[in-house]
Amino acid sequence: MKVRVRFAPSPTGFLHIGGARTALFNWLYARHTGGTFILRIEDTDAARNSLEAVSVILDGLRWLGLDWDEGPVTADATAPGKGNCGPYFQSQRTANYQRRVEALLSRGLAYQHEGAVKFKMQREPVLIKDLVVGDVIRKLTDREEADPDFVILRSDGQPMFHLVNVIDDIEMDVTHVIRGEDHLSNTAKHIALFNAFGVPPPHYAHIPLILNADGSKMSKRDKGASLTSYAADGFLPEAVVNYLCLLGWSPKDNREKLSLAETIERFDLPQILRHNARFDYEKLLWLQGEYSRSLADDRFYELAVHAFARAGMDTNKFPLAYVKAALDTCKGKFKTFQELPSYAGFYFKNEFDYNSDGVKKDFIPENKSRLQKLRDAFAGLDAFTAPNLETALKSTATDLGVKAGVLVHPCRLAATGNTAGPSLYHLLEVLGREKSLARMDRALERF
């Protein structure tokens, strides 16, 4: 049996991190088994769906690198599906649903009810054999299910979720349904529909929910809930993919950083954990830092330049060699690219504010003469290089009878406006003699 899985989101808003992880687990299982990954947009609820939400889903999957394997051919060359195939849209498959409803009606398995059509649900308990949760028996004895029949076609002709979900799984030959545990309560109805259509249900694997760090349910307003926020905040997709893999799945050897190829090789459903996953933002930041440090130079430059552009800084105004040299002093020193403009924006602007705490601590009267002496030492250097700058600063500190840090801090504040950042000697070399001395002169006027 060739594995066929699907991700079937409803385009009603942003792409939740839980939905992104569901898509990832389906994609990984398809790639691990040599199977097929299908994207199906469940958009039958016209009142709640939007084209903008569809774009958010497609952009999110594209950013994560999750391509799908089949669907209608589209002219959109940016579609991440193979062979420019777009996703399936349920709104384009209504004839299939109507035909199936008529079949149920003709066999007495559904009936008209106040203009709608209801499915005649079985009364005996339903056994759900789940690859993650284990065997679950749904007894259908809850008070709200004294009449377990449910609507499959509304009075306005709109097919309902349970019906279209099952029909599409049948017609797309889905073998495994991997979805969030919150859908487990729907599964008895789905199994009954499969039985009514005379088709064996697929294998179910309900994966644990993602909770906040305090164990509360993650809502759309919580930090980290929206996948879109990760790209906006300058995260690397490979870091986010790696982290999502660890939310509910374990490679069994306590490793946390795994390449995508290695994850595909290892990923399997029995390794999905039973307990709910808790979102750990600090661990995500750690992985982001690990991936940032190992970026190839060209990609690092590209992402960095985009980060500056989003912050309103045009690096194209500066020589390419200068831009690269400036960025080289930053690599491995920050976690998300969103941090980069505040960390190193001083390279690309001459006017900037000084950190207020730094001013109180370092722009003090006794430091003015010290900074002036350091400025004069820098001005007299034959070559304005990091080694020479370091030697000059330490020699000046010795002459003044102070530790090197006494000079480092006001000098950094003068050159960058910040109290922390890239190596002082290397950033001064990148800025160059003229710009560095001018910034020290500007700072001296503040004392």
Given for the second form:
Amino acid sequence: MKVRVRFAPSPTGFLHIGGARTALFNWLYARHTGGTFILRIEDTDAARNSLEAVSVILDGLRWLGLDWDEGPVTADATAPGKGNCGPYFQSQRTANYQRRVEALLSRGLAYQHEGAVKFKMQREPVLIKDLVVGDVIRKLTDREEADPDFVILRSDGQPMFHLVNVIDDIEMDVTHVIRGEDHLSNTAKHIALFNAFGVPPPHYAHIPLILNADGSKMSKRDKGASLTSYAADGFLPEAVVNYLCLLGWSPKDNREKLSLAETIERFDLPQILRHNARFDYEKLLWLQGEYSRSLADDRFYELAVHAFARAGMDTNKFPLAYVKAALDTCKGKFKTFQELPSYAGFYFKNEFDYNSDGVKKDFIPENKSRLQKLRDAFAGLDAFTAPNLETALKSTATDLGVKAGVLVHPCRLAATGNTAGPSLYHLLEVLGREKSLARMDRALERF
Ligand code: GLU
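Can you give me the structure for the form predicted together with ligand GLU, which would complement the form predicted on its own we have just seen?
Below is the whole assembly, all chains and molecules, this chain first.
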């Protein structure tokens, strides 16, 4: 059987992390099996849909690198699907729904009720054979017992979720429905609809929910709930993808950092975990650090320049070699790119405030003559290089009878305004003689 899976979001203006993971698991399964990944926008509820809401989904999938394989050909040059295909939109498929509803009506499997069309739900329990959850026998609830039938076409002609979801799964030959466990409660209705249409239902894999670290349900406002926030917070998509893979799936050897190629090779439905996944921000940060360290230079520069630009700092005003040298001193020193402007902004501005705790600790009277002596030693260097700067600082410390740190801290504060940052000797080398000495002079006036 050739696997065909789909991600079927309703455009709500928000791509929840759980939705992004559902998309990812479907995509991984398609790539693992050599199958087809379909994107279907479930936008029949016209009142709630907007183009912006669709863009949030498309931008999110694009950012994660989840490309879909088929769909109607579109003139939209930004459509990332193969061969220029856009996603399927249910709002463009209403004729199909109409036709199928008529078929149900003519066979007595649905009926008119107050202008709407209701589906005759089967009364017997429904067996759901779920690849993750196991076998579930779903009986009618007490409330359904009174009236098990449900509306499939509203009186205003709008086809309803259960109907369109199933019709499209039939029309698109979907073989596996991989979706959040919150949909398990809908599945009996879906299976009954498949039966009514005379089509065997697909395989189901309902994946556990993502909870907050404290086990509570993740709401829209919770940290990490929106996929869009990860790009804005300076995360790398490859770190987020790796992290999402681990939310509810685990390779047998418990490894955590896995390349996408490896994940595709290993990903399979039986390994999806049954218990709910808890959001672990620390693990995400750890993966972000791992991926940041191994970034190719060009990509690292590009992402860094963007991070500065977002913070209103234009690095293009500086020579490229200077920007690259500055950024090289930051590699592996920060986790998300969002931290970079405050970590290394001193390279790109001469006016900055000094960290106030640092001022209290390091800009103290007894340090003034020490910093002056260090400044003079630096000024006398032939070449303003990291090794020379280090030697000069250490010998000045020896002459003064103090530890190197006594000079390092005020010097760093003078040169950067911060109490922590890139290696002092390297950052001074990058800043160069003129800027470094000017900054030390400026600081000396503060004592
Ligand atoms: N439109 C539904 C949702 O966004 C899709 C459910 C499904 O995957 O079948 O939750």
